[in-house]
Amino acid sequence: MLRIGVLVSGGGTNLQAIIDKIGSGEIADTEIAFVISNNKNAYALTRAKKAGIPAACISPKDYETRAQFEEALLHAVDSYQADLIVLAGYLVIIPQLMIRKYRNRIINIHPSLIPSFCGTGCYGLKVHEKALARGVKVSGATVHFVDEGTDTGPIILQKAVEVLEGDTPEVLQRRVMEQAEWVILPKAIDLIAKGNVRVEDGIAHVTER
């Protein structure tokens, strides 16, 4: 059984997709051990509680120093003994110590086809604003392992989504979530649960899609 922890900052739609697909069996042999948010008002915490999943808010605002926050976050993650950490719209930089300790055991969903529209400062609606400003005809989402860079870790899955005439950032964001994010994030977790993802020389190799 793969034990996963989900870190999230907002509404938790990706979290809900994971909960639903564990329930339907589309994600095999997996349980959500905990949900942590940096935002006490995040609806994701409500989703977790409704599903009977342990949930907590650990916010940098509640600690005097960044180091204290990072220590508290790492202590909480360690206490649940999760096999995989899933960043599902988590808008806080992951501590370097956590990245080293959980090497190739932290995954993130990013709302573009990396390496396009990614990196420092490129998150949420800003990604879709940049995509539309550039005039791309195809966008999408990427699931990747987390390393010390920003959106630079080994890519596990990507899915393309068509950009339509008249799209606003909000409309494109919704389409990318529905057609890509909610599909490939659960799929990546299922592949990892089945042992079908390995990383060699900085590249993720996926078998049995």
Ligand code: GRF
Second form
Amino acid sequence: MLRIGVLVSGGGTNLQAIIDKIGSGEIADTEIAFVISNNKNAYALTRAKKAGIPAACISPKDYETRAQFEEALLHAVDSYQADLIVLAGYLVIIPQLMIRKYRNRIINIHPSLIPSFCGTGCYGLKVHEKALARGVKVSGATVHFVDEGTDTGPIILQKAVEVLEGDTPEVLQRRVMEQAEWVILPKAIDLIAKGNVRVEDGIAHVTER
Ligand code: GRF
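With the form predicted on its own done, generate the form predicted together with this ligand in the same format.
In what comes next, the whole complex appears, and the chain from above leads the way.
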């Protein structure tokens, strides 16, 4: 059984996709051990509680220093003894110590085809604004392992989505979520649960789909 922890900051639609696909069996042999948000108002926390999943808010605002927040976050994550940490719209920088401790055991969903439209400051709606401003005809989403950089870790899965004439950033964001994010994030967890993903020389190899 793969024990996963999900870190969230917002509406939790990616979390909901994971919950639903564990329930339907599309994600094999996996349980969600906890959900942690930095935002006490995140609807993702409501989704977790409705699903009976232990949920907590650990916010930098509640700690005097960044170091104290990072220590509290890592202690909480460690306490649940998860095998895999899933960043599902989590907008806080992951502590370097946590990245080292959970090497190739933290995955993130990014709403573009990395290496396009990613990196520091490029998240959420900004990603889609940049894609439209560049005039790309295809966008999509990427699931990757988290390393010390921003959106730079080994890529596990990607899924392309058409950009249509007249798209607004909001319309494109929704299409990318529906057609790509909610598909490849659960799929990546299923592949990892089955032992079908391995990293060699910085490249993630998916052996079976
Ligand atoms: C999504 O757009 C995702 O790509 C980005 O943050 C948003 C999270 O949405 N990382 P939700 O909280 O999963 O609904």
